[in-house]
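Only one chain is given next, in structure tokens, and it is the form predicted on its own.
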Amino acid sequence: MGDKQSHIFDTVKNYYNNYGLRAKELKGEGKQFIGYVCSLVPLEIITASGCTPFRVRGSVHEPITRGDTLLETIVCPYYRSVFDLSVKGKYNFLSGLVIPHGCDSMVRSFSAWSYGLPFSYFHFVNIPSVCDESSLEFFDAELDAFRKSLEKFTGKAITEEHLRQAIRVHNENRDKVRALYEMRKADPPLISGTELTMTLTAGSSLPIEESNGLFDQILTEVKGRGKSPLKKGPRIFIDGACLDNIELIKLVEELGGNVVADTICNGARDHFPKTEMGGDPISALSRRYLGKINCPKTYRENKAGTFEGDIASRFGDIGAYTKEYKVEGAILYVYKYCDPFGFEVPARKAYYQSLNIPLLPLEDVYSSGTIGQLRTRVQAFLEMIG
């Protein structure tokens, strides 16, 4: 490893621990930054009104205290420690907060976030749950409604082509994220998983602009690379929902294990889908956002009629993605209380059975404390698989 290898990943280390660095400085400035739950909330939006979007995320080595004095504790241990580094005081450089109903712990805690913590932006997106014509209309509305809610807080016009420049750097962001996964073919690949995760979350913390350039330097970095810092291994798929952290991955990079392609809410689900360029923007952020963004919160038609169809047409991306990236073995990682997605565990288990890839399901609570109860299963799973 080189010093520029050095250099650039010891920036997006700094960015990863040190969340919400970036942003303080930029604050300083008069910049604004404005939180969001969830991949759902449009972020394209926030950007035309002159705002940054900040993904708000949790610690796995802080344990939940303030957070469980205002928020019930069989909501979702992710969303908790979110809220409760909130109500800590961790995010009081943001300007306000948008949530989305990504789940019903989001819709039913909407008002513990608006009273308990001191922003003057707050709102709410509400997101259809069947993704149909009709819904698509109600969705074009509300994100209208959204662009109108921050004009007025920030007292100017977001024009239509704000949202064209906005759709067009995010959709540039996108690229460089499915570049940064090109470099995971390889066997073994030339970027961990580790070092992947770290890149991407740490990218949620910057303006897009700067988002951009910093994986334009990973990208520079990475295809420098002689070759792979990873021994072959198992090519690990990991499936579920918001891993914003790099304890798991790291865990089965450290057994021997390629983590190669996922399906997260802050990897592939979140950042492969783009938003068509031309045509109205608020239109072509809604099919985005409703349309190609395959969440467990929101229903498909199941055309086939049959529950090998359906899962067939619910789970494709999964096929996919373990074709493309040739996967061996995948994980499906469900936090506790999470009923979007511990409703398809069933399901799931069953696509995975009709693609012949051994699965390894593990329910966990957000807390690098059980990283060593995983340690042994996960350990068991790559030896059988190997």
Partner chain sequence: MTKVVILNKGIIASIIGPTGPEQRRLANRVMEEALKQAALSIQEITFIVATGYGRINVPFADKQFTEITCHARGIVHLFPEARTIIDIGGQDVKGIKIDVSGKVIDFVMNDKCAAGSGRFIEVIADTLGVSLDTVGDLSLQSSHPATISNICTIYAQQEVAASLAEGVPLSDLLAGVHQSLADRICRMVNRLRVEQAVIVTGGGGKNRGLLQALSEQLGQEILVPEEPLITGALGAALMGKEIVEKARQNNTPLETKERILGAVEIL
The other form holds:
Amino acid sequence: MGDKQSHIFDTVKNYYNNYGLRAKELKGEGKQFIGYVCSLVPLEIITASGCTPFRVRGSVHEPITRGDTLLETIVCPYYRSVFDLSVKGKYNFLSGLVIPHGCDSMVRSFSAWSYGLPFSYFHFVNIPSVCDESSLEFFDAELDAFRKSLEKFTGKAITEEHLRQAIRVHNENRDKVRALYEMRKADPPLISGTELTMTLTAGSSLPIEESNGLFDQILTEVKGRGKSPLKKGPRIFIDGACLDNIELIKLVEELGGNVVADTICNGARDHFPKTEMGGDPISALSRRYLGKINCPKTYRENKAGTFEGDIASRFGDIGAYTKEYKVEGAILYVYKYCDPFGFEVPARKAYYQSLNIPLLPLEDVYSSGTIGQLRTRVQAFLEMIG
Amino acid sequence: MTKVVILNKGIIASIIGPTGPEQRRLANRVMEEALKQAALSIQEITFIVATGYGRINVPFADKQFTEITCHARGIVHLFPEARTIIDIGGQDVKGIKIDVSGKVIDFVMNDKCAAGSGRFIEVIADTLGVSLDTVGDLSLQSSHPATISNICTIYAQQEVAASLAEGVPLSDLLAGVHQSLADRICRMVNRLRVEQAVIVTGGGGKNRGLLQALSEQLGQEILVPEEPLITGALGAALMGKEIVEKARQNNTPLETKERILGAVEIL
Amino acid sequence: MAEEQKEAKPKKRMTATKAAASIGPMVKEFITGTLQAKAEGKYKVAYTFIVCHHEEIFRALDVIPVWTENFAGICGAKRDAERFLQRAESLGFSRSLCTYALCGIGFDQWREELGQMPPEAPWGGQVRPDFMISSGQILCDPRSKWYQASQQFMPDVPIYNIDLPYPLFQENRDHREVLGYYHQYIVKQLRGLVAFLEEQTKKKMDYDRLRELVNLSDRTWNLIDETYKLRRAAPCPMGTGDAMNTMVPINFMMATQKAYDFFVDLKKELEEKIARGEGEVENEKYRLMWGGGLPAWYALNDFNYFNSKGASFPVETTYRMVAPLNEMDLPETKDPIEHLAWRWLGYWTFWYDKAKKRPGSEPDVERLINWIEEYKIDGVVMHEAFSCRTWHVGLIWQLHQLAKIYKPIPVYMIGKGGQKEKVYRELPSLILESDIIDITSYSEVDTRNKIDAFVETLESIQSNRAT
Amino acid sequence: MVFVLGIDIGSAQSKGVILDDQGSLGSFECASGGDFKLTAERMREELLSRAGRSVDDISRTVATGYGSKLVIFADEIKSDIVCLAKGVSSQLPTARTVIDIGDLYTKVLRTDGNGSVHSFILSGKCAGGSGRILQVIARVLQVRVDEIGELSLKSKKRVEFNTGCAVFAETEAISRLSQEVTKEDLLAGLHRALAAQINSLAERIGVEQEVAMVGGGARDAGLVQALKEIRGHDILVPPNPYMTAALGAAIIARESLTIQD
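Mind giving me the form predicted in complex with its partner chain, seeing as the form predicted on its own was just shown?
Next comes the full complex, and the chain you just saw is listed first.
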């Protein structure tokens, strides 16, 4: 990064550091924000209802204290932190919260959330664990139930036209994210991983139109750079669940690596798949969220009959991204106590090996206290591939 | 411990000194001694590489590398056939996998818990009032290793003290402690798919009791360098030498710090 | 991994009933049966999971189920899981994941590598399956991931992953609004299972036989419910320690005559004990509820330790996988598959209506409250197993909520002014922390100290009782 | 007149109290050492000499703590949970939550004014969240354990400190010092992190006010202050907070005599 910080990145930083700033402002103007965790909540339905989806975040800097009253410490530390901040009142400006069936901890803690927080609206979206025709039909019905529950909450009908319009703006948002990722293809990339993750995180706290506007400004800014502010270094890919604090990515970049692509929840996993336009909007959404979001939570049948064939189909998107972004090394960052990702670690390792991409697997506890430990591992890894 | 290796064509000085709260000043002092041994002044040193836990605290180092890279480099220099390295230090235990060309291809490190590190044995030896140099040989005299059921070092310390009071022989306790540590280490390095030759380095390489427990649990023969404590420093020196040679080849200037060995004030 | 040390064998647990004592040999026979079936090759064997409530489908097609969680539990109970857990860790799985799954994967990988059973495999070992039936229930991520992970080592063994969701309790919603499409989905998933099994076994489903088996297990459900309710008697004739054994016919043998007969015998035994005034504990002082969590299988002796302090366990929320069918209000249907789907939904939503009526309650809390009353409970014991989120997340919240809405114990205590006053005290509770099969997480000394302190607590509350 | 003893053999320190019908006649504290039996004997002798009594005068002895099973002359052994509740209730009858920070374990319990326990929780499988870490740090900083509280309170800018492992806290402290962090700020960081960990444990059984802190850790003013800040309310500390379990044991001994009468 150059000495001169641009104005627009200051805005991003501000939204990132004071997460929820804009929501608090807009709440004063009568806007309702609906919180959500996990990439599996269909945001378009919230937008179509006239409310604004708001991704609830954790903090690696804040020790978990209050949350432990109501939630066991055997839950993944990321989710514990999100819960802890919530019960401490950090997100009290929200009007409601939607939790999907992303993992066991989300299911088992739904009551703790819905009884423990002062929001007037709570909803649980059940997500099938398998992806076949009958699951999609079921999911259509489940999303329709979600739509109805929001209608009841807002007292306004959510029409097909509302849904189509919401799908359109969310797809636009995804196009802009893609365009931002394009900026990473240069070597060195025009935008750092730290800047990009901060931008996307800030975006997930804004109404979708504002998020679109912000991304446009960032794009203009980055394109205007012409020359990269970064040094050449190993091109690193980040794999894992939700990484909504930039510490790891920042660490990689401080140590001389450039984060150029990812498949994290608040990155490509969430932002790349688009919703089909035309046809029934609910059905299009169910196909996007169940079919296209590549989350380990969803079981996909091994049709190849071999292990190699199976991982090639399950993790094919990773292979495509690593090629597209000319990746030289990958970090698989998994939280302790995360069953969906944890059980895939050996298979993912094998897949990276088949791609001939060196991999650094990390198991971490979502606390800035572990940065020292991570530093040695990341530095050694960069030395190893450099 | 702070170690210094000075390299020319071969090793011309190698010194091991203690590491205390005042790492920087000690790095100074150990450096001074090494220079004395080599009969060199600091200005005559072409390039300095620091590694290890305190690598960022060495003010006169021109470059820092992690101990993983340096241990691997040092070990491959001593044992070209090495494929698996287990470095057992006081802070960390590391497993490193090396390919045929001597390149690091994978590594694992222990978590921030003393149970799987050399500190475990240091603490227990201290509790039992045995010097660290003798724990290995003492434990080899045991025929009935005790079971250490606690994982936490502090709890294990308490457990060992209680067993000793109950009359469990010292050698059995130490053998149990070595098995417990070997178990933790094996669990970790097994993730690398251990291949021959297996080299153990770091302080743990000097402990025969631990080496035997490790060898049994891994089901592999283990090789140990003659001076296991300095392989990291040796590797760092070798890395430095490469940097110098590369710069000379490409005719590029070397980026070095000022060669000053003044004492550093610590708050 | 030359050193695959086994833990010292635990002392044999004392059971309160003859029925519970007969379970060990039954399980052994069952496992030997799977090995034999595989050797003979006449029937297909399938890896699968308990509490999916569709075992009738397997049995109607003569598929032999291999309950992989059970095998891991056996390894745990025999204190011989560590070597398999370590193997899984070496393969790159974190120890923080479900240890049942880790044990199973470690065992399978070893068996596949050797081409035969690992040395000294517990009770002859776990047989190589012909196929695997995963179950993406609403709960238990490891069930969806376990067999997928095992497939790395046996890629030729196909998986059918059946999705069996149920509507989660939501305070602001009547679950009946959504039951229709849940039912439709489950029926389709079950029919998919039938089709998969037909293809694998090359047999056609005999729906008359299926109907009979469903009828048999329905009758067994009701019988289990009646039998377990006998434990309301004081002194309680059978405790949770025994129930951790009698869960075997409930979970592994449903839809067999043997399971039905087992409960006929158990019911009779309990009735006789009650008539004789014989309890699980000789001098019953405290009645405790096992309020959540799977047990530490290597430490079932802890139940005896509780017993030795005069504490009995008349009821547990774990492995009591039945609810009286006549109270479930299931829609009539002649189609056994449709019935299975309704029974599934009826089981999971059984407490929903009751929970709605009590502010602050939810189904699991409601069950606690009801059983505290029905079984006259003095304290709640829970186990938090670090590796299992499925059954162990939400327990402390339930206790918290229970304390908020249920304060039944009047005691005297000293208030701010130094005066004695009568107040209502929440039910005392104890949370034990360790794991289902990872013995390294367990400390007998610590656990027994906790139990001692808990019993002293019960004692002091009894002596301060206001009435 | 009856005389009773309460003896608490902890993993690091042993504590004892001698009571008569009126109240305490004296207390004694010493290092537990390696031989708990011997320590218990010595404890009894010291207490008797302080009260000017002989062994035969003692009607009842209750032992508690880590090494309680080795107090062979005890009439009864009680868990420290119950003794703590009893001890706190006698000194601070309004306390409803008691946090005991010992050398190896941290314990939290909920009680009423009678000394009945309603629920409790102990720290886990590792000494990371216990008082041991304070001793470790004191050694690194070359200060006495009883000085660290005052030092910590002088901090103006506490550092972020990780208290994962009590053994590695030492090396973490060393590396922080080498990053030019002051002793005061380091201690304040440690106290904050430890207090957060302790609070988190306490929250798991729910905290009811008022809250009392006892055990060796309660002697550390820095730790008490850190916990106050995290909880946002006052915390009671009885005089001689490390004696609480021994006092409770003695009270239990006396009470059981009254009941027998």
